[in-house]
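A lone chain, given as structure tokens: the form predicted on its own.
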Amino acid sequence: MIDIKGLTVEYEGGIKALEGVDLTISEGDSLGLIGANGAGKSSLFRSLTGLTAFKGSIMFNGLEVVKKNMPEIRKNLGYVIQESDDQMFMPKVIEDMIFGPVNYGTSKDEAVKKAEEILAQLEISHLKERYNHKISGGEKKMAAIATILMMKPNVILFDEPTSSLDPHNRRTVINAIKRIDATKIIASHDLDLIYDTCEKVALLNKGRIVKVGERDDILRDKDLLEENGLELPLSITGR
């Protein structure tokens, strides 16, 4: 589904955020993208979505990630960004959810019906008519996920989906992610989240892929994690 070859991202001043990254994500994968600050996780997401210039190649469902193909790619690629306030721009949750489908030609009635189904699936039907600026951070994160699901993407990118959430809202978001039927790539410092939601893990350090493998092979390897500025998930250490 996604085939990345030699991905290199260089910012002003010659700073390389990614260098020679090769990575393949198959349909149905749930991949955790981990690494210390500055490892290159956000740059990889920005490359996938065409938001930053890069060298190398990225193929998405047989389409090369280049400017002319981005409208088609973005129909099948959802991106839940870290700051929900930057994603939600309509006054009400329901208005945000139906905005994309209606602008792609779906009738308003049909879009509202689909929105109600997704809200029920995520167990947040009570948010339908709520104003975005009057809901909590956890509720806003769930609403942002619901908005992305409205576009029926084949692949969803999650950038730090549980950051700044209290334990209850964190668990709500984790449960929602686990129920979503799509290929998922989750970038996070929260290794317990990654352990709960992902079957595979890609470890980045200073812009390079260190290791890609099964969840337990990486997240239970204390030496590997510590060598790359990370610690074992709390669920494994028992702390």
The other form holds:
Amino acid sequence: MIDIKGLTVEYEGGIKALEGVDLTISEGDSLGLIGANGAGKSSLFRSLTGLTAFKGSIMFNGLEVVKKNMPEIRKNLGYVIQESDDQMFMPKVIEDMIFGPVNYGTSKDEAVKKAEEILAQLEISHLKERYNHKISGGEKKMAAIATILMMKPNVILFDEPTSSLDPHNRRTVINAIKRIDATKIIASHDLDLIYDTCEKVALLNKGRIVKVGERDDILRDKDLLEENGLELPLSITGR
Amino acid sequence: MNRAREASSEIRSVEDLSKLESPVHGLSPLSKLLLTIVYIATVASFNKYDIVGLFAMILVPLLGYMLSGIPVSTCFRKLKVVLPIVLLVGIVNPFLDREIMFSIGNFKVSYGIVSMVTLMLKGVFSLMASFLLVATTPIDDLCKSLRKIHMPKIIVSLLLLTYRYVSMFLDEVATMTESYSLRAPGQNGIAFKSWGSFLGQLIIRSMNKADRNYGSMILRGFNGEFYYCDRVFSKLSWLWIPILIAVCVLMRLFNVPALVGSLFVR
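The form predicted in complex with the partner chain is what I need now, so please give it after the form predicted on its own.
All chains and molecules follow, beginning with the one already shown.
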């Protein structure tokens, strides 16, 4: 489904965010992308969505990630950005939700109907007519996920979906992610979230893939995690 | 409240006003836009000494405010930053045009004073009409109207994005000034020496935010063309347009206050 080969992202000043990354993600996978701050998780997502220039090749559903293929790729690829404020640019939640589908030719009435279904599915119907700037951080995150689900993507990228959420909202978001029926790639250093939602894990450090494997092989390896600036998930240590 | 945040919330509250329901809100946005353009053009076309004739033009926006349920004071409160600039227009006229036009008792009124007041009134009336349009028409509807009259897509998108972005920009200013003031207790505003770095940071942060927002838009299929509201308005809402345009033209051609006055004074 997604095949990444020799992915290198270099920013101004020669700073390499990613270097020679090879990664394959199959349909239905739930992959946790873990790594300390600056490991290159967001750069990988931005490359996948064509928002950042890169070297190497990325294939998505047989299509190469290049400008001419982006409209088709983006139809099937959802990206929940770390800062919900950056994702929600329309005044109301409902307006933000229908923005994508209407751009792709769905009628407004049909899009609104679909939005109502998704809001109900995520148990946030009360947010429908609310203004984005007047809802809480947790609600905003759920609304941001709803806007992406509206696109019915095959693959969803979640960038730090639980950052700055309180325990209750964090749990709500985790449950929502678990219920989503799509290929999921979740970038986070909240390893408990990854442990809870992913079957496979890719460990990144300083722009390189250190290890890709089954969740338990990586998240229970204390030495491996500590060598790469991480710690065992609390759910494993029991602290 | 931080002044930038206050301004941002003021802008958003205008958007709230535009979503109310009233006979004026329910009219076709294009008809309101056209009438506003005709009204402003009529007001601007008055002779600079025709203060009496011009004064009657206030009736049109006043009627709009009455029917929309939006108090006129809201307009002046929201536009308190712009109004002084409008009032400055023509401030030099009394010094340039000193010939006496008429006297009120011992007070001699020059042509310059009259033209200054006329210019001020033209500015205030135009602002009142523009605010009425914005306060009774959601921005999406307004943009759709502009597209209908073949305003280029890029200009309309720019207008819409600017309108949306101004609030975000002000929020950014508010966050920065708040964090500044937390570390500069007792200081009134931002020290002059910090303005350079403050503005530099503001530009960088704004550009980054704009970039992230734009990224989020193109990921959801944005291709430069906004979809706007697709509400259908009753054709009846066009009926009042010729009437009000006729009123504007009549007020322009005939000095209505003078005609009314002549009924009572010989």
